[in-house]
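Listed next as structure tokens is one chain, alone, in the form predicted on its own.
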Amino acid sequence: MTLHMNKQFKQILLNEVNRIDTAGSTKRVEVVIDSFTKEISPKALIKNKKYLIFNSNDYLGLRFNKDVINAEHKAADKFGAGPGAVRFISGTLKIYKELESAIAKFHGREDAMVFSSAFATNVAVMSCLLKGQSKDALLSNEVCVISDTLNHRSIIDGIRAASIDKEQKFIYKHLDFDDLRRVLQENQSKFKRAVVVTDGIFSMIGEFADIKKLKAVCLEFDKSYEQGVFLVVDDSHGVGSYGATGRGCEEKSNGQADALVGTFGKAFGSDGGYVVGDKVFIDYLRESAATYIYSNSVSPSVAGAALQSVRIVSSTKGRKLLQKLQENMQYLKKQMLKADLQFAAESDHPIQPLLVGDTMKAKQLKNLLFKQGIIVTNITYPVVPKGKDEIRIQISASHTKKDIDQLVKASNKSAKQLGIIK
């Protein structure tokens, strides 16, 4: 049986892509990977071509990790392709809470909850946090909540599906602690409780958030609301990748958050996501979080690798793994700027922005990059600012310099070709 669409409503949808396509802004159309090398540095294999991969947040390598693999392979034949059901009805796999537990200690908490993706995670969060459960629990006219102008619009839904007032809903300057004070302050008397969230890493440019500055600011009016003011943070890009041992954000700035939301598809080379923070915070969520409570968990399989990246990141072979990331990262840096070419900002993640400052140059910059054989992501207004179009590189402690140098010579060769730079 074939379905008509309504011709009026078909043509207001094909206008909205068609707008999007003449902005320079299209996603919808994606490389295909057929497969990945067996090298040390893999590289993927499109129509039998190889490609370096500069756009991966698998910050250390992981996802290739053969122990991480062989962790997948031995979930899914110890606990089947799939979790059967929702955690509460078809019950709790044993590596659900082996992993759960592992993320717990890995960040100093006392209990962990994962998500089927951080997206998931950080809608729960919020939306459990700003909304009320009954007459006696968190009235959601109690509350504000107060946002980094720069968030990932996976908070943004979060705040968005609480469904309360406009006039609850806060935002401060990008990374700007005074702003947020400033807010803290007008609000204090109009709300029992205050809810403040960030990302860790901003994902676009690679900028930080100083955890510790931003709880000292909490801290300054957590008395001053009756329910005091919690700091929520997001950390996906941070987790895994940043800090001495891979704590991220917090680790960086030696401060901690009152619930820390993070990942394991990224730097631990897995899927899911998952918060960590005090057992009754947790415990709260498991009642409470739609995403968890009527949503499948990862699969099984899933869970066992990242139990195992877990693992690797919290060991020796994980330091080298770090070690080597901050090596590449600074090798990067100085031939990019060899080679003439600008950084949209300053970052020591290994998200690395390539400035180039017009949209369609953005564009036409990675198709000549992929040409070459180099894959990486343009990122454009309105995703950052105008002028702030970028080609964002990321790089992995699975990258040799010989990766890096052809990238670098590609990217100089093609932005010259551009106008981007002389």
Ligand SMILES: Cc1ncc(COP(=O)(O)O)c(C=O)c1O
Contents of the next structure:
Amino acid sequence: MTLHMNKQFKQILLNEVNRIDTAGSTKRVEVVIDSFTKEISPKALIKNKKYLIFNSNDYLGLRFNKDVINAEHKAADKFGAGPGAVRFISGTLKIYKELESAIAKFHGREDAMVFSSAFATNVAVMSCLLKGQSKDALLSNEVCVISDTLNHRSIIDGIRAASIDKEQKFIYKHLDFDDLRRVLQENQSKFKRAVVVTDGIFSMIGEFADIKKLKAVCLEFDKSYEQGVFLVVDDSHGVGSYGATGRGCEEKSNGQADALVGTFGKAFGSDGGYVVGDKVFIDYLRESAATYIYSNSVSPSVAGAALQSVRIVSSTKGRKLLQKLQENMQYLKKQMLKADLQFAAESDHPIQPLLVGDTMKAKQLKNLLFKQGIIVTNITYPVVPKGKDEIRIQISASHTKKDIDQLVKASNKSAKQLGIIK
Ligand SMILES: Cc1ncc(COP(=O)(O)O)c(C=O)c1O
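Please supply the coordinates for the form predicted in complex with this ligand, as a counterpart to the form predicted on its own shown previously.
Everything in the complex follows now, all chains and molecules, and the chain you saw is the first one.
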């Protein structure tokens, strides 16, 4: 209980919460999952009812993998429940170094750095690329940043955290590399360095950024900027789940970023974020990144689980999981189309957006599916353009055909009921 809160300030907070509720964008009414069943494809248990989860980022089903959970327990036994301190005090445990080596190797890079989350990673990477700790270290007034319109919030906050002038910040049209070219062209005589930043997989409809093409545009202008054009890609949704061996958008397009950000909290089934790149860049970050220097890393158990997941994804077992994921996706697409349902966009990522086209109906469809024991997410205007309101389905290798059949059947029935399809 709050012993004292200024009445006026309390009212201000109440007004803000009410404003959000009235706008219909309440987030704090969350679905509480009591536990999971022990089936091959685990179901959520909510008030003793089973629910199929079709909105999890656990694309390979690794969060319930026995070896991953065992590795988690082992790391906790060996290193304790928490890191005890930040990295440069006494919080650098061997398990973090092993995880960093493994993920650097996985992405074919010199070095890696683990953070508590990908959010914290992006804040560090973007703010440190744009502004150094010491006043003139990075010659901050000589840099411009060019960001995709639909980049993740953590990238935006990272740019904000650098507190550079607004004249140094640019946005290019979503996935429009000609527009990026225009911005790079217009600024080549004004700045000595450009930082280009994009999501790899865009999580709203599963689109992917072609890193090879993007890097080619950066290289076109690399010589026009005295300190070059530096490409940052946050492929949090792509790593582990996308590309022939799970190396994400880079693998899919056969391209490479200068700094690649990822998360262990999605396809790797654990938690925590990371960045991989050249050693000098990682060395610089270890000296400069506030979310690394002044904040704990993930728990050792979480790092142990992540390390085991990276090992699995790197093995033939991982290949099999990726293959199963692909099969499930193809099966979902085929069955949905057969059931007269349409997708909002063509995606070959496990994020599959089912087109509804109406904000209210998307919400109603989500609620109807929930009543039938299926959890999905509705993504509506203004997050997606008007008329592109959708139900975002996320497929996992751990889903069974029966699960998918149940989703398709319920979607067809409910979409008919709402007049979305005939
Ligand atoms: C593109 C992107 N970057 C970063 C994040 C944050 O990941 P984490 O949960 O590891 O902070 C997300 C998660 O929603 C994401 O989609």
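For clarity, a rigid core is taken as the largest C-alpha set superposing within 1.5 Å between two forms. Positions refer to the first chain, counted from 1. For clarity, every value in this text was computed on a predicted model and none was experimentally measured.
- After superposition on the rigid core, the Cα atom of K10 is displaced by 2 Å or more between the two forms.
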